[in-house]
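Shown next as structure tokens: one chain only, the form predicted alone.
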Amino acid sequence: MNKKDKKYLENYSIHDFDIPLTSVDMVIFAMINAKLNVLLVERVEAPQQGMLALPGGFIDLQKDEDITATAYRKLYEKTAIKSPYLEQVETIGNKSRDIRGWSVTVLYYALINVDKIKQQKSQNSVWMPVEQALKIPLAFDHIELIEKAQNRLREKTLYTALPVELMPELFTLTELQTVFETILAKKLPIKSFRRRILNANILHATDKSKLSGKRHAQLFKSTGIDREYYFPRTLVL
């Protein structure tokens, strides 16, 4: 730091300027009973006390190195999971989204296997099917935020194997295809889907199977998402 900057900072205060409320909001997705669910929490304080909202909160200037660190911290506070798939969606800011005044939020979405957090659910949180959550009053502009995150997830599902992040430890190819179809709200050709998934080299075929209908289906496990891999063509034309 040069002398001029040091002298400038001696008399500088960020509070001399109007600054917006700045927070992170999390759309946490999981598959429950063959439906895409989102985690909601009941607000225990004003404003909009008692309403359901997305988990999130303000940046901790002492704890958080950057905005993504805030997102991971808030996610861990609600799910006790440290390293799921996490992606920034959009930054939204205006003077109408929060009754307290000008507000900015950085929106993230996360994909998790709900089996890992069943014991971590807090008393004021609830999993709800996305289609149901979008039909009830939510705090602030959180319906819009869920829609933005859902649209991003659908877009990524068209050309990546991202939904594998929602799967349990072991699953069949049929179960995986069902998750893709649930997200896209479309049926997919079985042969084409399986070819693309297996060519992506993200699944490990185990020596285990489970009864599916009248026959046993082989169980697979994820070897981890290659985030640089994209399908040659989108799943739905």
Given for the second form:
There are 2 protein chains.
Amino acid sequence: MNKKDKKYLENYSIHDFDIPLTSVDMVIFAMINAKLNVLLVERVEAPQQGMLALPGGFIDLQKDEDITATAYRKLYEKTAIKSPYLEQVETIGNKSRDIRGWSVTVLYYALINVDKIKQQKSQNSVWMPVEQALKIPLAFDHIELIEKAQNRLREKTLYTALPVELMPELFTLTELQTVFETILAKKLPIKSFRRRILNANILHATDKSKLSGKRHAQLFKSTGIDREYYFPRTLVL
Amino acid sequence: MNKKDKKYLENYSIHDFDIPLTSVDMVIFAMINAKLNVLLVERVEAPQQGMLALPGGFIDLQKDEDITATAYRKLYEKTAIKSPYLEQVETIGNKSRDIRGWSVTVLYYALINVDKIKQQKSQNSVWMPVEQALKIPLAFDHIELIEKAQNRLREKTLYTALPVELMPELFTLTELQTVFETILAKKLPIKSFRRRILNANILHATDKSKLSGKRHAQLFKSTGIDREYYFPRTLVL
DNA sequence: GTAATAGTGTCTTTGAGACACTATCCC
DNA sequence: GGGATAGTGTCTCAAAGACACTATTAC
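Can I have the other form now, the form predicted in complex with the DNA, not the form predicted alone?
The complete assembly is shown below, putting the previous chain first.
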């Protein structure tokens, strides 16, 4: 820091500026009962007290190193999960979204392995199918935020293997396909799907199998690299 | 607004919270002399007075309806251009990027038609090749911000026709290809490129042509729909 | 004519989609 | 054997890449 900056800082106060309220909101997805679910919490304080809302809140200027840390902290507070897939979607800011005035929120979404949601320490939080969440009144503009996160997930499902992040430790290709189909709201051809996934080399075949009615299905597990994998071609909706 | 919220607001002050400084930064790209250039401005006030920086600044809580409006306003102030291609890249926030303390910036990039940059009212602003801008010291973390915007542009150039936004009113396919190649830092096969662009149906062939040395080249113009167009396949770097 | 730039013909390759087919299991 | 679920064989099609080729102009 140079001398001029030092001098400037001595006379600086953040309260000299009119600044907006800045927060982080999280859309946390998990597959429950073959449906894409989102985690909602009941607001315990005004404004919008009592309404369901996305988990989120303000940056802790002492504890949080950066804004991603804020997102991870919020996620951990609600789910006790440390390192899920987390991605920033978009930042929304305007005059009208919060009654307190000009407000900015940095929107993230996370994909949670369904195995882990049982260990959650949720008190006043509730999992709800996305479909349903979009129909009930939510606090602020949170309906819109869920739609934005869902659209991002949908788009990325067309050319990445991200939905693997929603799977339990072991899963069959048919189960994985069902998750893809749920996100895309569209049936996919079996043969193409298997070829696509298997050629990608992002799964590890196990010698275990699962019986879900009739013929045994082979169980696979994630190698963890699905986060970086891009299919050579995009599916078309 | 309900009664509880009204009461809450009466006792509310934004200064009750420790909040970060939130700003908007712009990476404005244009093609100049066959190079990708970025617009920089000299900082006239502390902190970092005298250094080159990205155009940007704070949200005007009175004037700006939403954060996109802030981005357009900043852009207009520096270039007098009203509606270029504008896209939000990412929001960066941490303790260390600004000496004033915890600071958040919403990063946008814009693509400017080279025809229009002559009408600019820039006083203390300067166009500089991206290459060069990344090598000199810039204010705050602006080197990193330019890299993020450049990466986004590069990625999108692999599967969209966005570079058309950088072209003048009339241009040849060879010129367009050169712009793609500059952004990607990679030669592209002529035949594939032309087929790809022409099949996309995003350009309008004119009956004019241009002589740049030897054989005349046909001139095309944008239909404006390149912003929404996605090629059926992604190029591989 | 030659050099230089613009533009085409056409073969190969890759991976998605269609769809009929086979395999394995329980009853 | 029948029904249900898992999984394969193989053809077609679209678009990218390779590369040799032709076209048009200035000189």
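Numbering follows the first chain given and starts at 1. Just so we're clear, the structure is a prediction, and the values are computed from it rather than from any experiment. C-alpha atoms forming the largest set that superposes within 1.5 Å between two forms make up the rigid core.
- Once both forms are fitted on their rigid core, the CA atom of I225 lies 2 Å or more apart between these two forms.
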